[in-house]
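In the form predicted alone, a lone chain appears below as C-alpha cells.
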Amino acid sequence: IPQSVAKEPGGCCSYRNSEEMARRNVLITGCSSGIGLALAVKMAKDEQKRFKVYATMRNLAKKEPLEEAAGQRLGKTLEIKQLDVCDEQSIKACVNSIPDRRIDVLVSNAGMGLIGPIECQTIEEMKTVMDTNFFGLVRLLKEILPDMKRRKSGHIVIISSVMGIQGILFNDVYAASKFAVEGFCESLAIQALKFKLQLSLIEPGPVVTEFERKVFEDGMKMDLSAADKETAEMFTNIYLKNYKQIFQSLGQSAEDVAEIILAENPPFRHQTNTLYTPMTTLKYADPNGDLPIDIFYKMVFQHDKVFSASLNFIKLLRWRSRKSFDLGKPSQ
C-alpha cells in the first residue's frame, strides 16, 4: 500500500495510508438522532470511502444509537465527538481535535424546534430556539470558516427547513430561526464564491424524526392558559389535530434527506420533498405575499374537509408505494 510522510500537530513525522489522506473530512452536528445520525452513517458507510466522519452531539450520553448504526465503521471512518453549537469554547475544542483542523464537509445540522401560541411560550425558550438555531450556525462558521478560505476549498451544508421561505400557523419563532439562517446564507453566499466555497441549504418539509416527535410532544403538553380559548382551541383542534396526518400524507424519512446530501453538485437551495413544493411555490407566485397567506388561511379555516380529504388520499398513494409515514415508523 502505498504510504505518504505527514506532519503532526506534534511535530513529529508519522506514516498515514494515502487512502486516509484522500479522504474528506466531514464534521457533522446534532447526530444523536434523525438527519444528522443518518448523514453520518450514509457518509461513513460509503463503498468508495471517500469520507472520514467526525460525528459531533451535545450529549455523548446519548450516542448509543449512532454506535450501533455505525457498527463496524466506528473507529474507522467514523469518530464521534462532543460539540455543543451553543458553546463556542466547546467547539474550539472539538475543531482543533480534528488533524491540522482540516473540516472539508461541515454539516450544520443541530437544531430545536418550538411550536404553540406565542403567549404561551417564554421570551428565554424563544432566544434558545434562535440560539442554537441561528447563532449556533454563525458560532460553527466563526471557527471553521477562516480555515476554508485559506485554503480556498470546502462546502458548508446547512439544514435549514421550508419553513425557512414559508411560515407555517404555530410555528411563529421556529420560522423566524430558519428565516434567519436562509438570509444569513444568502449573503455568506456570494463571499463564498470568491474563495471557491460551496454553500447549500437543504430545505426538507416534514421528516419523520425523534426530533419531530419531541416538538409534538412538548405541543401535547403544553400549558395554554394564557391564551384566549379561540387560539388555545385553534392550537389543539386544527393544527395538533392535523400534525401527525400531515407527516404521515407528506413525511419523508432521515435516510431520504442523507440521500440528497450527497448528490454531486448541488444547487444553493434544494428542497427536499417534491410533495410539499406546491405550498413553498406559492411564495413565489405572488410578490406582495397575499396569495399563499390567503391560501393556507382558506386551507385551514375554510375547506379543512377539502384539505383532510387531499392528505387522506396522499397518504393512501403513499401506502401504496410503502412510503407513507407514522410519527417514529414507517406504516406497515
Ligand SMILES: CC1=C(/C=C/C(C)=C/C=C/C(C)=C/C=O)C(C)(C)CCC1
Given for the second form:
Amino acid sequence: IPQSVAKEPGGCCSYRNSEEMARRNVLITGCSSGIGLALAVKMAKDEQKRFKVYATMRNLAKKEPLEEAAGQRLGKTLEIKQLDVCDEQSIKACVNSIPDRRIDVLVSNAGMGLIGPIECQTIEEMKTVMDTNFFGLVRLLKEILPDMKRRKSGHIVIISSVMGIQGILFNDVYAASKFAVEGFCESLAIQALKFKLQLSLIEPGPVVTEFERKVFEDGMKMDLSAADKETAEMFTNIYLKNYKQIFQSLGQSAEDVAEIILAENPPFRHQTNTLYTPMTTLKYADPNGDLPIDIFYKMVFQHDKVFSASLNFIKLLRWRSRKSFDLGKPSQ
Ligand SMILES: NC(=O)C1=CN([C@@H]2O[C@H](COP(=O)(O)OP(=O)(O)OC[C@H]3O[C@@H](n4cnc5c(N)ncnc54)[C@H](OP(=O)(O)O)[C@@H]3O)[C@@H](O)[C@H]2O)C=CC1
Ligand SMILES: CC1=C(/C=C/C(C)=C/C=C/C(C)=C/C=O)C(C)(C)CCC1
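Same protein, different form: I have the form predicted alone, so give me the form predicted in complex with the named molecule.
And the full complex, kicking off with our chain again.
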C-alpha cells in the first residue's frame, strides 16, 4: 500500500507536527478481531511509522484484544473508533472525527459469512449478509470517495474473497455478496482511475479467524428440516464434516494476510493463498464455466476419499516445512 499512496497528503492545520502530517491516515473497518485487527496492528507498528491507523469496530465493548495487540502504539499510531458499516450516521461521525476528514487508505474489511442450504435460510438473514458485505462497502465509499476525488489521492483496499471469484458449495449468498463487491469495484475502478485513485481487491482463501468459528457454529445449530433429506445430509456429512479440515490444511493466519497486504503494492485483484489458486485458476482456464463445477463435484462426491487425503497431504507438507523452519534449517 505505502508505495501506491506516495503523494504528500493534501490539507494541513489540524496536525500536531509535520511528522504526523506526513503519516498516511488509514481507516480500517471490522477491527475487533481477525484480519482487521491484524492489519490495524501491523500498520500501527510499521517501523518507518508511515501510518496513522484509525481502527474501527461497531461495538467498542470488544476493543480489549485490539488494545492488547496494539500495546505502546495505542493512542500514538493507532486510535480506536466506533463505526458500524450498516449505519451511515456512524460512518459520517467517524470520518468527521478524523483531522481534515483526510483518509489516505481505506480498508473495507468488515464482513460476515453464511453457509447452508437456502431452503433453511430466511431472506432476512440473507439481506443482513448483503447489507454488511456489499452495502457496507457502498456506504463507506459514499462518505469517503468524494473527499478522495477532491484530493485526487487515495487507495481503497477491499477485503473480498476467493468466493468473490468462485462460488463454493453451500456458500451461495456469501459468494453472491462478494461477487457483488467485485462487480461494483470493477465498474468503479475505471472512474476512480480518472481521479488517480487506486482500488485493490484482496481475495483470501480460508483464513483462521473468528469467521470460521462463527460460520461453523451457525451451520451446526441450523434447523435443516426445511431441506430435503439428501441436501441436509450433503450439508452435514460432506460440507460441515470437511470444513475444519479445509481450514487446517489450506487456512492462512490473519497475520499472513496482513503481511501480504502491507508487503506488496497490490494490483487490482490479489489472491493471498497460493495453496488455493489451483481452484480459482480453473475458473479463468475455462470461459464456459463447466470445468470448476465438474472438478469440485468430483472432489466432493466421487473422490471425497482422495480429496480429504490430499488435504491431509497438504497439511503434512506445511507441517514439515514449518518444522524444518522451526529447527532453523534453511527451508528447502
Ligand atoms: N476468514 C476467512 O476464511 C475469510 C474471510 N474473508 C473476509 O475477511 C473479512 C474479515 O473477516 P475475518 O477477519 O476473517 O472474520 P472475523 O469474524 O474475525 O472479523 C469480521 C469483522 O467484521 C466485523 N463486522 C461485522 N459486521 C460489521 C458491521 N456491520 N460493522 C462493522 N464491523 C462489522 C466484526 O465485528 P463484530 O466482532 O462486531 O462482529 C469483525 O470485527 C470479511 O470481509 C470476510 O468476508 C475473506 C476470505 C476468507
Ligand atoms: C476447497 C473445496 C471445498 C471447500 C472450500 C472452502 C470451505 C472454502 C472456504 C473459503 C472461505 C471461508 C472463504 C471466505 O471468504 C469443498 C466445497 C468442501 C469441496 C471442494 C473443494
